[in-house]
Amino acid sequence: MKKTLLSLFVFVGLVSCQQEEVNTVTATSPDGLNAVTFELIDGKPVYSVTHGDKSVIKPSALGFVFQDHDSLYSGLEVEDIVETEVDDEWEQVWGEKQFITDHYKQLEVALKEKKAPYRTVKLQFRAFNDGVAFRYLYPGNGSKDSLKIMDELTTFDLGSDGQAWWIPAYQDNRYEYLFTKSAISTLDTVHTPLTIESDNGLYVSFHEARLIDFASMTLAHTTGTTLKADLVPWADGVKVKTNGSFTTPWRTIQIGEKPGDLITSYMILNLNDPNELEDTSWIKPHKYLGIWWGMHIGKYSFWESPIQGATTSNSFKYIDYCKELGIDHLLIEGWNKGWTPQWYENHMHMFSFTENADNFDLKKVTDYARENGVSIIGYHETGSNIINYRKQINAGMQLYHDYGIHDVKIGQVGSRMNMKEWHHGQFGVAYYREVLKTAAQYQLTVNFHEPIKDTGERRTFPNMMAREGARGQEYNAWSEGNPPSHTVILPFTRMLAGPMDFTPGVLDVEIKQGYAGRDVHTTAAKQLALYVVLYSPIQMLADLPENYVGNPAFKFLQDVPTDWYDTKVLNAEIGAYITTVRKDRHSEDWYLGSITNEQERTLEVPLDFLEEGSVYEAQLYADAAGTGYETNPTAVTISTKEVTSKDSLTLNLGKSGGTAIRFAKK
């Protein structure tokens, strides 16, 4: 259904600030709950945030330190204040919600140094119903020289303690760590999104939006419950290198009264620029099989060997599986030259992006796929040798374009780019944006692994489909695995940034092939429910395809969409459980996913999200009686029931279990 865009209205108030007393101003969200206040105290800018009568951020510092100990955080006066209100609605090309409301009130405060060199800087603050955001705009002030940022002085004084879910910054495995829950006052330096359950009862997430040509922000604990922006540096220690002017990413604070409020916040997207791609017809959400899980469990190898995964014959077999199972995309990793048993180690690996590996013929495979209605997903593993990739990127992407491929997964395995720079420093930020723009020129969607964190780029470049950026399913294949609580933490942390290519769908949860003693620490029903709980417009059916053939539970994976009209969170406790429902964009059906941690639990779910007066067939896929991740985990009970919006359902979740439901409108 197409909606008419709401009218855009803007109110601008200019405040003359020649009078000394005009040094405090507040922007309040349209619903009146969230307020961000700017103050100039003794020439130093500070801000604070409240939600109703609750303090979110106590007065906190703003400013920068440049090279040669030059700073911009004191000796300032207010030059101008502009107040604006915007109420708009826009449509996503694809997403977890089709129509997004963008309603906020903004303050723009222009500051000027009282003494020479009389530099100016603007601060923009926006108050939304789901949080607040702010950023700096430094115009260059007539300088023709470059400017190096050595530190950002932005702080976040929470005032009171609370529980935080976090992963450490500055570690070799980037974002791929299990989340720790601990008091805010005990944190070190952590990545964002950082999610907090405050002692005042609010749920708060710190992140950033519209990260362009800047270092990404981590958060460093200073004293008490105060956190400080810590920009990821270049190898030489400089945080950000500019041509004399800069605009920072938005520093975002999402605020909710319930955990699920954070998930249904679209503030990060609203703070990004509108879609820049005129033609998006080639961008298609999808589900896909892959010659992938077999490599991770040791059945196949990534490199040329007697058990090589990416061979022409093996690819034909997987294409046949796609056709049999009704899945129209197939990912093939390891098809090209350069793979070795040491491919994931820190070396300047020399992958080719145009040469076939032994026993593989890309043209034959793409031709056979096309004949059978299957689209091949390409793969570029850079090994973080960005010098090598940049030399070949156009040739590699042109090859995919010539063979009718519209999707590419791009890996950056390695602890540093070019064995030197952080993935999430300014170097990495620029690199990922460059690759995304190049891919768009060749009509390729992108799935980044070992990525920079998501800050809402998908609004501007909707070919940015999904990314990794956390511990995914693969860790269950060759490590101690992800604990049952991992997938009930991800929706409130990593996935507040954007879609994740988690690669769910392993129904053989006891992993009968490959590495002995491994399992995925969930029930099969929980694997089904993850397709609703963990959002991505591209969802892998990660298991070996032979485990899907003849499996009745696979019907849910065939049915569940990857593109949605609406999303709601019915109940949730971070790290314990969550129940999410989503409405299909292309039908009147709803889908439910409910999952739990290592504790079995019973949840009562009202169905008032369904259309009033309509009847639905609830197709339920649930943990069988007595099933848990340690006991009979593959057993799924499938049943149907006629329901309406006046009904409720009782969900019985086993240990690390789940329930998946399709509500088919009759």
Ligand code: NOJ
Second form
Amino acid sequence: MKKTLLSLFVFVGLVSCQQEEVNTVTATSPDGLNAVTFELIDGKPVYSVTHGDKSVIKPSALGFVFQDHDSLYSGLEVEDIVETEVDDEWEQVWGEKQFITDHYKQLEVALKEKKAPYRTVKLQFRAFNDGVAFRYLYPGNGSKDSLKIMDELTTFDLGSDGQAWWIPAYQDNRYEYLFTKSAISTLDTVHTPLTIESDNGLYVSFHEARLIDFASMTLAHTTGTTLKADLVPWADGVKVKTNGSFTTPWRTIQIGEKPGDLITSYMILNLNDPNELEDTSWIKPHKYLGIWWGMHIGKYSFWESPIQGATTSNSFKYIDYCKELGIDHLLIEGWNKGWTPQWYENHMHMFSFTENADNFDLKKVTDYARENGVSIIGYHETGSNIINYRKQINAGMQLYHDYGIHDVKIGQVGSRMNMKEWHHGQFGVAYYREVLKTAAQYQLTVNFHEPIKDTGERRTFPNMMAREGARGQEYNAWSEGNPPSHTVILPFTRMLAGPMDFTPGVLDVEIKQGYAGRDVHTTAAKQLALYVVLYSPIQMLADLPENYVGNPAFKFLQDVPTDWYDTKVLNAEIGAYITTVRKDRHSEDWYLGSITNEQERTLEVPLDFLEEGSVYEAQLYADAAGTGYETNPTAVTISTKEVTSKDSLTLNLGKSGGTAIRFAKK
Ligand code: NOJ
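Moving on from the form predicted alone, please list the structure of the form predicted together with this ligand.
Below is the entire complex, every chain and molecule, led by the chain shown above.
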């Protein structure tokens, strides 16, 4: 299946004007639409981006400020430019699409200072059909000392305004904020992915790929429609500490003509290194139940108490539920020593990662689970006390390995790591990578909560399954909740970075067993549709298991896969609605999820994604007539219909409603 084409040209003569030195060179995507141009104007490097005849980025700055006001952004000349083209295809160990095309044209521009100390730096630009990316490679230039980056000068001048969906950077709850939609020209400092509907009609998303041993990039609005890279600093103000040389993450600009084009862009993955794990047989996408929602709605406690969730007997009960419901993974939180009612306060809380809580026996529970064909998912809550976790991580992971556990969820609750460093600074970036690599040594997959943003790590380490990194379902349990539009914004923003452990599937949408007045603000059918819309290789069935028993809608949750051959977005408007279809990786079946915001709507969906000439049974789970998130939200109408690729379906979505469909090939 693999085809690779590599062509290489070395440019010696660049365009140059008579009076002043101007060098211009362009890389154009294979389909000819996206172009990234490099220019050297008066010794200063500049880049710009176009899509067809539309400008995406006007000439924008590149460069750095190092310690002692030393900078590198001017006084440069081009040494040489190498152009290459790569056309490749690779297979995901698991994913939303099995085979990924990696086809781009690259420019590598080598620059050198015209005066002493004659430092060099390389810039790589890649033009893909789904966007452009660039990065800096700084070789060290003979320096034996450390080099501190105080600022990255990269800017993104959009030229024209547009609407952005954003969450603020530098906040105590990391990524867990509701998205705001407002003009680019009014932004403050925001996280990426930052998605924009430009006034010129394009959909553009800014992010980064292959974030290794560097600070995360946020985007700060400067003037007009210009955004500037703003690297998350260490507590001492330094942005990045290097030992002389460094390679930045790729700065990525995904470009689409429709909102759905951003979702089916795999550029971020393509910019990461290939899989480094030789044996991946222990990595399994799955669905899981959890001793979890009960804690969030107040039915159970995380800590030892008369309503302690993680007891041996309750775990046995949940394993029995797994068996009854046909779900083979179970997450158990609060199983270890250290949980107290104040566990989430930022106080260098001390958790043990090896000692059982009272009334809980990990050995007995994992033995009983194994006898019943259920795998336990481990849980490490660090409370952002990274000093404590680093001391115990090997022992904690070894224990899971010894008990046959292959998956661990790892939490980093807290506004700063070790009460000092931002999660998104270089300290945190290095920490998460180290944990991921350590987990791989113990054959453990990882689900980070309170993570840093995803930049495509799963390609290199496919044990990186999912992460939180946004307001998930839990906010519906103990806050004012997520509004109906939240899940029609996530696919175009947070989820462009990678899979999210949103934890859908609360069918008791009015949360009858929980705190009074809490609600998930969707219909039950929308909860089903989220399994197709919000991609993750691990999907929690978040509700209390007793709410699934005897519920006919649960059949969809039993059927829906977590590993896909292909993904398509049939229709979408950011913040309003989306219809996604995915083909199962292990059968000929397709699945559809369609969801809407607080407005009810009717969508006509052609079924031309189905295989031509084949007949499918469409198993539909729809909002019952008159159902919406405020009225009769749990009523799901289940029906079947024979369809082919020539048919269309009319989907009637209630307010904050949805439709989920399995197309079973006959
Ligand atoms: C926050 C996480 O998002 C949630 O899933 C977990 O249950 C709690 N922290 C406890 O660690």
